[in-house]
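Only one chain is shown below, in structure tokens, and it's the form predicted on its own.
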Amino acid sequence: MKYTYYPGCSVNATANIYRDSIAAIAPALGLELEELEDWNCCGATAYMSVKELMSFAISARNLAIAEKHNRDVVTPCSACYTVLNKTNHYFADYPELRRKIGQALEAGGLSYSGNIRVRHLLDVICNDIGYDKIASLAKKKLAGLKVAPYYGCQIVRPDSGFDDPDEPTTMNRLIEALGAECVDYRMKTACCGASLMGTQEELAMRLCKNLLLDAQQNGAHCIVTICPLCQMNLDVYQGKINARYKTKFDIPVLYFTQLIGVTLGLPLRDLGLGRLAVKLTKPMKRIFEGANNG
């Protein structure tokens, strides 16, 4: 059980909790993930927009050094997962595109022949750890709580290659191996503004207004995401957005590895779970605390 992981950015700065929850449970389910040396920005999906070419040959570079291990190149960022699953599958499509790819990498003195796969961590956790798996490491089923599990709009668009890209349920199928209540609600694959969160403020802000009005409609205790720009969208603006729109969400938003971490039973503390901006509500500290006694 051993992959080459990619961080990316977010999750070694703004999305540190992602990374604390991450590194806390990867030992208890027996997962190795080494980091990739000297590995760069990928240049997130902004970039792919404006420079195309430039986006690509930048993501190549990490594929190339990651070929050098000859094994699965992991990521638990939803951005991150796309550019670099998009720049792998268009430099095995597209015989021009590759040409330029390797020119660029020629230049750095690397060279990528496709030989190695791009996943997202959720995939890995989910179908090579298994859900069985994981219910049987369980120190706690979380009964009770409702979770509402958010994809995003990157994750499996335009064809991820595990799960329906117009309806995933790979997390439900995991919080359900956990023992809570899986949530269905429409919203779960709707983009939540992204970036837009800071150059269109107010149109992000209605974005993610909707989805967390959605979620509390369906009676979730919380929200369960698998990518830092969504987690951030929602857990830290919710405070802006009830301010805004008169509305009183008060739903905590979580990782996905943060909600394993605690049926694995570890310290609340290690998860990052007391850093989150929208606290857990006393009936979910009730839940989380008798799951371990960290």
Second form
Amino acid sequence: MKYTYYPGCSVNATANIYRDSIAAIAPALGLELEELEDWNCCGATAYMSVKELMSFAISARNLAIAEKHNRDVVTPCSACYTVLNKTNHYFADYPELRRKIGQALEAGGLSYSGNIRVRHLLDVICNDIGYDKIASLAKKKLAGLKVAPYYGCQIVRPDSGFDDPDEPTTMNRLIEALGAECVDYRMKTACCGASLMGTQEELAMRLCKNLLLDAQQNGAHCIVTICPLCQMNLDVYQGKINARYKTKFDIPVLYFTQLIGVTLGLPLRDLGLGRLAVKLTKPMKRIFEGANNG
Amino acid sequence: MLDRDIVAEYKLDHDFLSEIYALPGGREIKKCIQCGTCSSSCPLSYVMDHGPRKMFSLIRAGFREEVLSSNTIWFCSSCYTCAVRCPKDIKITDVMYALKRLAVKEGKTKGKKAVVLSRNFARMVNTYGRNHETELMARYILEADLLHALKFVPQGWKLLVNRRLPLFPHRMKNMDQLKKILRKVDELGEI
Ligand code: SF4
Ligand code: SF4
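Show the same protein again, this time as the form predicted in complex with the partner chain rather than the form predicted on its own.
Expanding to the full complex; the earlier chain stays at the top.
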């Protein structure tokens, strides 16, 4: 299956392990990702906070270029997913805005008719490729591994359409298809604080602490995420959270694509698993490396 | 702090509501029934000057100053929990964005670090077409948080040793096209 791939800025930078794991698993899954040519930043939450029309216009530039290929756009980043989708919704719902976006694009020699569907990589992998196919490709089983799915906010809200905003199950089913045990916990769609980690560190750290605590108390060995910002907050800040709240979290935070890669039997190094801030624990390593014969 | 005495009518800003109505989705706040679902769902309402429910009530009554200088709009993390639960389908998060922009426009942003972050983010995009996270962090720390610059060091170090902190920006190629689009938006004026 072929898609137009929109990586987004973080996936090429602080989330480069996400990028590497996607590149590693795509061929095995039969996923053809053709990168959108000369894409620009979606604008994220930050641009929207200072300029609205500009934010919509730069976001629409990507969609306008994508329209030439007439395929679904798929992005691995929850923030890009929300922003690009929101641009589509506003473009359809507010004629005045549509007119202005159209004029701005025209100045750059582009046009957009509003017909491109934007999807998250999780949706594409779970619903287009499907759980059965993923399970059938698995060379390793993750028996004994307890995984807490962390959805965060922007994949299921405001208008995802592929899962429930409060009780999503897409990732739960994926974890089970991979042969691991899915840990259910209340905070799976809670907010990690996102960019507040930069501006209001204390508040964001507290949100993450509660989240880690909930996952830990429910017996999770690791957390699996689908968003660069969530991963960064939970992984890179975990040490600081421990120091601040006198907790002893040692919970690796993986991307869902890394977990898929492990079951496909790919080398851990190709999946960027050596480059997590919170390193894989010994029992996890044993499951990841030893399950080869499973 | 809100004046708990009865506020004289003449002190309220009656144009404020029409300004909010003019924003895309702004008119929706008319439908708010003050049920409080938003505030009770919000993970950050406990530190906000006013929760989202109260914000709408303040807007409708014309408390311009209280609304625009509140910490509420900058503590909103855009998690959309309130928006999906609102029984009246009000796009609460988007109204918060609109209030952010209005506060920026009116210069009511003293000491608001989120503004520094947003402004520098926009600058990255306008320069490279993409966000250069490393430079954004550096600029943000220099401008907003130099006193606490050290607190970012351990996290930055973790990213660096794990080869997750690129030193050079990814640039898009056709900056010329992006600039033409941005210039046109300037001409058209914000919404
Ligand atoms: S949930 Fe909606 S209707 Fe209820 S108080 Fe909040 S904005 Fe108003
Ligand atoms: S979007 Fe903002 S106001 Fe709404 S629940 Fe999240 S943080 Fe609170």
